[in-house]
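Below, in C-alpha cells: the form predicted on its own, a single chain.
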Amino acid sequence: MNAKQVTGSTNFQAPVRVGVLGFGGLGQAAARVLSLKQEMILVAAADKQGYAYAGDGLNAQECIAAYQSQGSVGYLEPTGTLTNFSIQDLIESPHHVDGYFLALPNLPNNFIASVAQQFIESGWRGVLVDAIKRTSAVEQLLGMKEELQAAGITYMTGCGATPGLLTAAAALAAQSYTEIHRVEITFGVGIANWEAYRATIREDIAHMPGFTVETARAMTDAQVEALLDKTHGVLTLENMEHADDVMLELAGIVDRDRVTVGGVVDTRNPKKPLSTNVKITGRTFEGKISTHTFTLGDETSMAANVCGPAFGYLKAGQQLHQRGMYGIFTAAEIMPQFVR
C-alpha cells in the first residue's frame, strides 16, 4: 500500500501518519476505517506481543489476518517486531508517526495515564487520542496537562461515542438554552460475539453493581461466559461513572451531577437492543422548558461510532498541534474535523 494523496485540494498535504495502539476488536475496526481514508494512513499497529510498522502504510487486512491467526501483528512479515514491550519499543523507535489512537483497554484504571506518561518520557511529539470511559481516568489525564504541554503533545481525551460523539452533541444542543437542567445519555450496543470485544465487555462489567475495575479485570473468560449465561448475554448498565459528566462540567455547560449515562449491551446479537441517544433538557430565554434529542442510527455499530469520532478528533488535534497548541483537550471543547 502506498501513501494516499488527498484529492479535491489544490494544496497537497501528505496524509497524517497514524498508529493504533491495541489491536483487539476496536483496534482492528480502526485499521479498517483508516483503509478507507485519504487524509490519514495507518503506518503502525501494536498489541501485547509486538508491533508492525511500514512507512508507506500497513495493509489493514494483512494486520488483522496476522493478529487473528497468530495472536500478534508482530508476526507480520517483513514489517512486524515481536516484543513484550511493544508500546515502549514502538514510541522510542525512530519511526515517524504523527498521531496515535489509543484503542487500549483501561484496565487497570490508570493504564491510559501510564501510557501517556511513556509518551512524555520518550520525547515523542505529536497527537494522542483516546476513547476512554471513566470519569476518574479522565481526571488523571487532566492532571497531566502541564506535563503534556511541556512535552509538545496534544492529547484529545474522551473522543469515542460516549464520551465523545454524544458529549459533543450535548455541548452543541445546549446552545439553545440559557440553563441546562439535565443531560441523559442512553446507549444500545449489539455485538455477535463478546470475545471480539473482550476488554470493552470487561470494562462494562466493571460498571455493574457488585463489580469493580479490579474484579472485572481479574475475571477469566470462563467467568465472563458464566456471567453472560446468567444474564442471557445482556448487560444492563445504570448511572455509570462516565466522563461525559466531567467533560461537560469542564466546558462550563452543566454540573456533573446533572449528567447520567446508562445503556444495554447485547453480547449475542449484532442488532442494537435500543437506540443510542442523548437528551438535553433546559430552559430557553423565553422561560420555556424543552428537550433536544439526538439519536444515532441503529445501523451504525459501536466501532463506527467510536473510531469515526476518534479520527475526527485526531485530525482536529493535528491542526491544534501544528499551531503550537499542546496539552489536553476534551470532546466537549473542540469540534472534530471530518476525515476524508
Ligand code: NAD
Given for the second form:
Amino acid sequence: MNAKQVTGSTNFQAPVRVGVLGFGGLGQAAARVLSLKQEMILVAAADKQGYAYAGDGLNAQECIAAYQSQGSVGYLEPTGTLTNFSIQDLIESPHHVDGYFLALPNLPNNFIASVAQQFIESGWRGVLVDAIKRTSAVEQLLGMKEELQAAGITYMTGCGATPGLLTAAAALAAQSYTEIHRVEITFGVGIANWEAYRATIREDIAHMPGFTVETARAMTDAQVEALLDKTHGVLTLENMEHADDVMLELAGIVDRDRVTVGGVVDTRNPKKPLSTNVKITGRTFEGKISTHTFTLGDETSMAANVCGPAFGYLKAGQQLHQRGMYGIFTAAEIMPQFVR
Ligand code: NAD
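Okay, that's the form predicted on its own, but what's the structure of the form predicted together with the ligand?
Below is the whole assembly, all chains and molecules, this chain first.
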C-alpha cells in the first residue's frame, strides 16, 4: 500500500490527492516535494505528450526517470497514457484528484486561463493553484471569478515565489504601517542550465527590452542559447510586469504603481547572483518612515520557494473549498497553510 495516511490526535484524515500539470523544472520539483509530505499525495502528473495516474500514489522518482529518459510520464507502465491532449483527457477521466498545481508555461499569455476554462467546462470540482507571473495573466483569471464560483472551483492564483511568497510577506509586513509607500521585490535566481526551466527562462526573456511574450515564445532553443551566450548566461530584469502589483492593490494594501519587481537570473550557476528580498516601506502611526526587509536564504532554490508556497496555498484552498468558498483568491489575501 503506497497511500499515505495522516493521523491526528483524535481523527484520521485521508491525504489530499494532488495532480501536477506540467512536468518540467517546477513540475518535477513539485513531485519531489510531495514525496516528503504526509498530508498530500501525488496521484497524477501530466506533460505535453501524456499523463500518469495512480490512485494509491505515483512514485516521484519513477515519473522523473520516465520524463527524462523518454520525454513523457505517459511512458510509465502501467499508469501512463500517451496523448497530445493530456490535460483534457486527464480531467475528463473518472480519476479522483482533489487539487491540481498548474506548473505549466503561460505561453501564450492566455494559456493558463484557457486551462482554467477547460476545468470549468469539464464539471470537475476542486482546488487549482498556479504560480503565474504576469499582471495581465492574473487579470484574465480574476475576470473568470463568477464562472469559477458557479463551477465549484476554488482557484488560488499567483502562488509561487514572486508573485506568491514575497507578495504574502509584503502583505504581512504592511501591518506595521498605517500607510504603505513602496514595495520593492528583487529576486536572484541561479540555475545550472537553462534547459531545466525552459518556460521560466523564455518568460523572463519576454520582459527584456525589445521582446514580447510572443517573440520569446517563438524563439528556437538555439536562439535562446545565442542570446544567453551574449549575456554570459545572465539575464538582468527591471520593472517587470509582475502580478504582485495587482494582487497587493486588490488586497487594499498599496496602489499598483508603487510596486516594483526586478531581478537577476544566472542560467549557468546554481549559486544565486543576489539574495532574493522584498522591501516594504511605509509610515507608522507615529509618523516614522521605515522599511521592513524580508530576505530569503541563499540556499533555498527557486523551486523550493515556488513549490512550497504552491502546496501551502493548495492546502488553504482545500480548506476554503470544504467550506463552500469557491471563486478566485490571490496569495496576498489568504495565508498559506503549512503542509506536513
Ligand atoms: P518547463 O518549460 O520546465 O516545463 C513545462 C512543462 O509543461 C513541460 O513538462 C511540458 O511538457 C509541459 N507542457 C507544455 N505544454 C503543455 C500542454 N499543452 N499540456 C500539458 N503539458 C504541457 O517550465 P518551468 O520552467 O518549470 O515553468 C513553469 C511555469 O512556472 C512557468 O510559467 C513559469 O513562469 C512559472 N514560474 C513561476 C515562478 C513564480 O515565482 N511565480 C517562478 C518560476 C517559474
